[in-house]
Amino acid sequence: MPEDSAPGIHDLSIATTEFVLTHETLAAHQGIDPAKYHRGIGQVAMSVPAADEDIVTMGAAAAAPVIARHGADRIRTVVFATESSVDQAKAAGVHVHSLLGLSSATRVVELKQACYGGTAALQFALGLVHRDPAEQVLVIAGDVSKYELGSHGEATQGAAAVALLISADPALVRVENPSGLFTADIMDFWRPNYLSTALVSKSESVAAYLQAVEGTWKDYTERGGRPLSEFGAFCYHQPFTKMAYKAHRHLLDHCGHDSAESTLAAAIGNTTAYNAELGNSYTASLYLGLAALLDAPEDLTGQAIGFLSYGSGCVAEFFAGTVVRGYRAHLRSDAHREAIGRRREIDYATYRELHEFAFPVDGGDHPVLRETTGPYRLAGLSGHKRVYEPR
């Protein structure tokens, strides 16, 4: 298929909690410069859950616009792509697919590896309107991302949503082939059955990202992938949005080329705007780092962006996009800053309760508090099932 007319991404929405802790808040509790955040590791604030709130009402609050925009007629695939699952046989999308009221006639399925399976997801979906072009996907990565209390991954948490509609004939990206692929049994990340919080392994998790960078980029320019020179921008899965200046600099020294910090800048700076007030939302992330870049005010019609996709563990992939004529008028840029913006600051003490909060597993009856003023929620669990609802 020409790159001119290959399937890609036609909508993109992004959704939030209803709370927000700023690292000033966290810094001070624990007797810090908030400069070690806010430098640092490059975060202003993370968004935390309200407890009627999680994967599925985030994900639905995401998706929800982009129905309303394009209608469900063409949509017979609902990928959702979590490391927070609800369910651990129930996909997440299908509380999604009854929220948003869409048809029956539709396959459903969850998606897992790590931060990487929001990609996994796109590549899904476009191999499947590769097939049937009358068809669409709708594509939703969304996770809340969890470590215990002092930890070291205490201040990247963060948590959200992004719906994707991909399209034959997108308004927004297409996706070019080929990807550059990598895959490495480590252990850098993980998170047991038995465990509500991530395990994470520091310095081995930095440089398994590295690693990842040169294997995909390795692969890519293997099988034909655009030179280094003709990308515009770079949109890097984002832990922490230091990490994508990171990870584009070890590439641009790897390949020889001048990594100073006005070209880091030019390259990935508008990338990190949303993740930096979001915090890490695992799948979500570097699709985030897409919103951003398309919302901010810079012309990138035409342009070549590359996506460079990590998921501990480990599984990346590298892949190019071309942003389209007239992407400006389908963005929701109004609707990502509301989101962001409309998210109530809480105290550490507040922070805690909701970080601690869990349900009974006894099977009764366990409503909620209606915390949230999105437009689902999470009403409460009863006989061991999540029970949802419109607000």
Contents of the next structure:
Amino acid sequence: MPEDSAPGIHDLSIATTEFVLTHETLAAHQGIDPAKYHRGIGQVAMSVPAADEDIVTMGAAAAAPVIARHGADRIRTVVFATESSVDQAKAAGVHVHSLLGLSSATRVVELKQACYGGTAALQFALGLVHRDPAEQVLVIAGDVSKYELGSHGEATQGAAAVALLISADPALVRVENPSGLFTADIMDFWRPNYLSTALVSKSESVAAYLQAVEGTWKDYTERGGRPLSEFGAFCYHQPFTKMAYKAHRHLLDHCGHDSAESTLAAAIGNTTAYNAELGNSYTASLYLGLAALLDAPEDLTGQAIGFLSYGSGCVAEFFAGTVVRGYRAHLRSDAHREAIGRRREIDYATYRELHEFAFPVDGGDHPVLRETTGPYRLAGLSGHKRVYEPR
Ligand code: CAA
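Can you give me the structure for the form predicted in complex with ligand CAA, which would complement the form predicted alone we have just seen?
Below is the entire complex, every chain and molecule, led by the chain shown above.
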């Protein structure tokens, strides 16, 4: 498909939580050097949801400005990608659909394959828009990343959502064919239904990610994708921002290219600003990388961006997009910085209390304390049902 007629991302909006825990605070509690987090894994803070926040409230908060700007008349599909779903049967997107007052003539579905789910949603959306260019698809990717207290993964927790409006004539990024695909049955990171925190095989997860980089690139190249030298920047899934550097260095070395620090910084330096502050947001992480890149001052008009989406388990995809002329007029840079900057810093004891919070499972009425100052909240549980409301 010619680059100037491909469908793609028409709007992009992010949302996160009420609270933030800094790695300075976490390191002080653990009695370790904060440089391990700041320089070692490239993280400075993690978003922490209030008790009345979850993927639904973040997803609705991310999507509301998109609907306010474009209306919902052309949206006939909502796809919510997540691996921290709030119900085993009902799609989180149905709650969002209700909070946003979308038309009943809409299909709503939830997608899961670890952190890759957001890209699966994007690709399905592109297919729908290709079939009927009059339609737009609202893609929401949102997660709360939670590991056990004191585990290796704890410092990589985070929470955020991103809403993408996919259309035939996008204002931000056109998404190209082909994609490079890779799947391997591996247990590098997973969360059994009976656990609220994820399990990870620490070094295996990094190795699996790097293997997937090679695998997707091989398939992408064999299908006639662009040469590496044509890309102006690369967005990677960022479980922690240092991982993007590891992955890009691996790709450059694999292809026999120079992988000096300056080369890495030029290719991915502008993609890490949001993830370093928010922590791992699983399905949203790659698209927070794109948001940070587009919001940076450099003009990317016409440039090719490489996207590497990785979901443990594992499924991965490499694809390219080109930045549309005039994109800067459609960005939400101020709102994005406001969403990150407005979070209230909490101390370790408050973080621990929120981390350990769990609803009783007795089916009774359990209203939640009003904490969030975001636009939507989880009012409580009643009869095993989650009840959401505008704040
Ligand atoms: N100053 C500077 N750097 C320091 C330091 C200090 N004082 N102390 C340590 N470091 C460096 C280390 O040298 C190391 O650097 P390299 O990776 O370049 O070798 C880095 O900090 C991390 O140190 P450790 O490996 O000792 O840290 P750790 O044992 O806590 O494990 C981790 C790190 C594996 C990322 C762990 O946080 C983890 O398990 N995270 C969850 C799993 C994960 O994110 N895996 C990534 C791939 S899977 C995926 O992408 C899907 C997903 O979203 C989960």
